[in-house]
Amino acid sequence: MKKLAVVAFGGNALMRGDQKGTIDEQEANAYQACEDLTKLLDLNYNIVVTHGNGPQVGNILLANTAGNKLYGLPDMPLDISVAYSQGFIAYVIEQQLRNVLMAKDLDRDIISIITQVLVNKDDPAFQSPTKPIGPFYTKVEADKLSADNKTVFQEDARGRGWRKVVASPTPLVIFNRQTIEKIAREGHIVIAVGGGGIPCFYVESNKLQGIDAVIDKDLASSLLASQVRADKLFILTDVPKVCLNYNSPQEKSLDKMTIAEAKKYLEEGHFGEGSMAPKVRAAINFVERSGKETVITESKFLASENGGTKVTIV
């Protein structure tokens, strides 16, 4: 019987943080994370792709504005982006994966969901945004967009600019888990949950809403993968390892932790917020609803016995 993984791709499996974000670019990204996300099929897994959309949704943000304002087009609300980039998105990660399918000589279907995610409206998240979409800024230009927009802007804590942060809500429920699972487990790779999901809430005890907010990609996904019981979850990211004393002298790469030594290093501060912390909060949620291993890694080590930091239970 084949294993189930769930695979988190990282925003720059798309757009990397030197880039334009051109079509160009965002399919040579896709094409060569798809080149080894298909290495996992050889290990005899069955395969769900998650993705961020963190350049992207900001990008979409930033063109809406631009058309309000030149044009008149109506404005449109954060969750209609988060829809917006799940098609985009989903359209270059899956041709690009039907490309590297052709060439390796493999036939699998691929399967995009539009997929919304409860939250709850009331969660504290929203009075406290931490969520970084968008391009990098400078300060200067951070704080005139602030003034302009009443937007909330923060440093990143790899010191590549300023961007744009909004709410963060925490998934409850992924819609279509059970399809999602069943389509998975006959053999077709899924692409679903995009850029942590379309955030929504019940206005009406059967009444959905969409609600403005970016649900963290890595979260959903964790959730995601022990809904649909997932025997592995993936967060790739742009680093081979977990580091500790990240990007400084006493710089020390993991290539295991338990979920007590990842909580106690989060508590410490190892992780930034804008980077790593959220990842290995998720990685932490799956091990403890599913008692199975989390891999934060690249691409490159997906299917490497060695590569990436193992979350474990001990």
Ligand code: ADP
Second form
Amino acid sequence: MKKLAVVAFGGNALMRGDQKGTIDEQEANAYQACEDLTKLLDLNYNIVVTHGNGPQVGNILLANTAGNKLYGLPDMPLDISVAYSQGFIAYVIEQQLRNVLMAKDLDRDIISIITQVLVNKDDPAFQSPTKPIGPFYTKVEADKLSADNKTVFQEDARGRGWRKVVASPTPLVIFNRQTIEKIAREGHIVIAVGGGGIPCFYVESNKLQGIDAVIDKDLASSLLASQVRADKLFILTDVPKVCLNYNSPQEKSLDKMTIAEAKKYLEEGHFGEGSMAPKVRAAINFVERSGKETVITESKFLASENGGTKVTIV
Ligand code: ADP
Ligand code: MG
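Next up, the form predicted together with adenosine-5'-diphosphate, please; the one we just looked at was the form predicted on its own.
Whole complex next, starting from this chain.
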């Protein structure tokens, strides 16, 4: 009987901070990440891949704004941009994964799924949007754009201008979870929940609609992992291990932490908000719901015994 792994690719798996983000670069990065991924096939896992979309959806939003200004194209709501990014990124990953499988003479099919995720429109996150997205504006432009009282702008901490901020509500249900689980357990590799999924809510009891928000990809991946009853959640990023006192002379990398320790370290502020903290929260959620383990690491340590930080019940 094969085990089931959910593997969350960080933004870095495709676009690195020091790169421009050309398609050639993204394809090369994806190929490397997919090559690492196949180590899990050797360990007898079925696989669901999830991924971030930060830099890509950022570029899609800039392109929409330019299209609107230059050619009068209609404004594109954020949920549509997230859907674009899911299609684009899943295509790149799927194609590179096919190339890796062919090179290694491995026979698995791959399917990419556009994924909607249910959120609650009364989620308190909608009262205080925190996630900056899209282009930078001047104060005057931002004031004009926020006159509708629906759009909130915040000044960038690094002084680059004003930027729209949206809510990051808690993901509640992955709509395709049953199909994702079924296909993955049949041995096909599934790519789903890109960028944390497209946030949707019930406008009426039988009518779904997208909403202007973004879902944290680590939290959505963790929810998916519990909803498909995964045996392990891997959160892949650009550091080999989670650290205490990160980036200080007292820095200490962790091989393992229990959920009680993880909660304590979170409270003590060891993990960056918007970077490592959501991964640790995602790990805690999955471990608490499933009793299984989460590993946070780089893709090259995916299958190694002492690579990465394990988060466990006890
Ligand atoms: P991803 O695209 O993989 O989600 P993020 O940039 O969101 O990447 O998160 C990974 C980053 O978290 C690392 O590059 C590191 O700079 C940062 N980080 C913050 N706190 C810690 C910590 N305590 N230990 C390790 N990395 C940390
Ligand atoms: Mg991140």
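Small disclaimer: the values here were computed from a predicted structure and weren't measured. Residue numbers count along the first chain shown, from 1.
The rigid parts compared between these two forms meet at a hinge, and of 144, 126, 88, 241 the residue found there is 126.
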